[in-house]
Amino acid sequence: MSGSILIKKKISRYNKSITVSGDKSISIRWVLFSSIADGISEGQNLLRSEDVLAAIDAIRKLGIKVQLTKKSCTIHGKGINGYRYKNNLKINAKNSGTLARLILGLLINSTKTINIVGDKSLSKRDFKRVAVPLSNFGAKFKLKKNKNLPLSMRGSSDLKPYKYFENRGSAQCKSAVIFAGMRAPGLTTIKAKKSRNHTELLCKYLKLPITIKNKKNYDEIKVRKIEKIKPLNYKIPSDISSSAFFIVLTVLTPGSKLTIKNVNINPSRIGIIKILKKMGVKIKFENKKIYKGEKNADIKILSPKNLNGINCPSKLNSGAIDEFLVIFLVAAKAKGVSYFKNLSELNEKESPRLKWGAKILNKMGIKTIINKDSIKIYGNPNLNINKKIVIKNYLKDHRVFMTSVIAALSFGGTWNIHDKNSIQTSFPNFLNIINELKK
């Protein structure tokens, strides 16, 4: 990845309508149902990055037949026992923590040996916390320095269930272990800290052996083995995650509107939306219609006269928990101290990004106090930059790249920012989109 991206100016206010490309966690998730499915699937609208075409040729991989065409991808999925095991495959997740630990529940009956890898930044994550969940089921694992990527793991043909508490809000942990209770006879019972929650959705549109208690501080899920899935046709909707940069460049641009269109609404992924709120937004939601399981809507945003800082609520971290850099840019200009605490898991992202929001903030001239899970931004409302900012070596984080790019057109200053190539993880129409609101 390489190439870099130097602002010179702020944006101008505007008045516009976009739409943002498809939710990647859908999309992924989408592709890997799709291929245990009985007969084929049509997606539409789903996210061509990197990471989702990571995911489909995983499942190419494994004998799964896909066509890709500019407005489809069609997947012939072979059931839930179709898939093609070799000894000794190996499938590359790239950047993608999603795509790595999902497939591990799914690839949980292979009896041949299976390796996973990834690029530089995804190899240094934790993989321990889903590899020891799944031992449980039966299978075998082998991971560099007993924790990261590349790992090699054999399932077994003789699973058994298990009682998995998961208690750090990953909703890539929990997915994986709801994959392999599918796999595995028995009941399969998980405890689980609240987190996003769109495999359990896919699972009830599915109509599949799958029960699910809300409690106040976690959810209860129960899996039974699944014999069949019905071919899942898709339109995805627009990606949250992706839609937080253009809200957030519209809240820290004067006289500014923004409409994005057919936005995924999911409660779980919506922590941004309730933090800004707090901070004194004005957020809508219109055209609110559920689809397949899943709230979606248009997100219409106005750029506020005034921000006011937040004691963030740890109970909001899980559904903001891809939004905190671009969150950190609206406590910049912030009036008075903004607190948010609790953080740890920001730190087991593509990068360590609790240190990288606190680095951006500094180079543009905010003090922050930042220990090990927690950050204090010292608000500027009348922040305007006027040197130059250089960003760079950042583990090619897409996050940390998308938002020096708002930070710099919302404050102004010289920047040069470095890997603009990043975004083809997760985002790559997001330079596409800021020049339409340029215009």
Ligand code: S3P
The other form holds:
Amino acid sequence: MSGSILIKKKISRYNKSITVSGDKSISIRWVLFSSIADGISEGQNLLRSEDVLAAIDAIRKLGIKVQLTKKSCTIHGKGINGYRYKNNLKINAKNSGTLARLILGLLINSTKTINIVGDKSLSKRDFKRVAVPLSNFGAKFKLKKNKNLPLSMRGSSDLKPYKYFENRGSAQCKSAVIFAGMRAPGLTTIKAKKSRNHTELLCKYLKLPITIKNKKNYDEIKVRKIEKIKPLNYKIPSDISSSAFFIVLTVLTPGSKLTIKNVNINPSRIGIIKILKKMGVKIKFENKKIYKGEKNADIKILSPKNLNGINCPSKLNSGAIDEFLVIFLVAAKAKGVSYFKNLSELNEKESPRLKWGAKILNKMGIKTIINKDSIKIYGNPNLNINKKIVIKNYLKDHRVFMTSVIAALSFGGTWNIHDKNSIQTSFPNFLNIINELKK
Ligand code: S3P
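Since the structure above is the form predicted on its own, I would like to see how the form predicted in complex with the ligand looks, so please show that one next.
Below is the entire complex, every chain and molecule, led by the chain shown above.
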């Protein structure tokens, strides 16, 4: 049983320094890159969550040896053509869209059929968005209802490079095609709406044959077939998406101050910082460093006296795509009406998050107007909840759970939040850090 949590009291103000777990996107990418490297890669501070463990299980099934100790993860890569597995192998990606989509790109040159399954939430998500571009390289797909998991893919030994236009701002689609381009002869070109660029940065760090031109709204990426990848020792920085919950808790808890250590502040990930600054929050980056092409820093947050509503520029959407649920909580306390638009992608996540965002706010007594891709939030700077709120049946979306916990600790009321185990997906340490802040 995954259990529920009861919260009856707001958190008291605090002045603390914390460290959150490793970045999920970088952890999964490191596992996948290391699995096709020539030799042993060692990872430190790898996120130990179900999504990342599913990636480790997947490469083990492909014949790659992985050793996990308390402190490190060692992957014995067997080279770019080193996967060994039987026809019709089944990989369970559990809740992870990143794993399920990216691994398809890596398997595109294999003529053995691969089956991808996932949990209830992942099985509702759109896989046509990767099946279509990967079919253009020469892979053959079968998808449930032409769109969903389970799917099976049979790659090809006669791949054709492809010219791909990624216009959703999806880093998963872009990365799946980059991986496929690393397998296909000739030149694969991608014009991609801006999205997180960890895959590209790892390719560059590994000196793989990739070029990237950053245009105003798009990136132009060119990839060639790779012959060899060297092993990659990597110390994973902390995850800004996990940090987001504590950033918002601090913003919403008057008189509080927080430092979060060594967080990945890749410019394609810091939409939440830009949005909160526009709403009147003081946030600083300190001890900035560049590590293997990624920017990392300590984040310092001070709870502001006042919060302003925002008409959020759509260009900030992809850099904050996993953070909107908690950002909506800030809008709930801001002065005036906040407006977030062009967010249809939010309903494509682990749960339909635009709908769930509105649902949580409505339960809190906040008025919203939503349509299929936007939300207006009527903020109330004096919001104080006195009633009972139950949160359940949300497809175990980890971010719905964590957002509800932050709302309960910030606004009061009595909250019964189901499916506590959902945090295992991305942030098993979440409730321990909450307890640290309560001390
Ligand atoms: C991710 C990309 C985003 C994000 C997800 C992780 C990644 O998804 O929401 O949590 O690691 O590439 P999309 O590519 O579907 O936008």
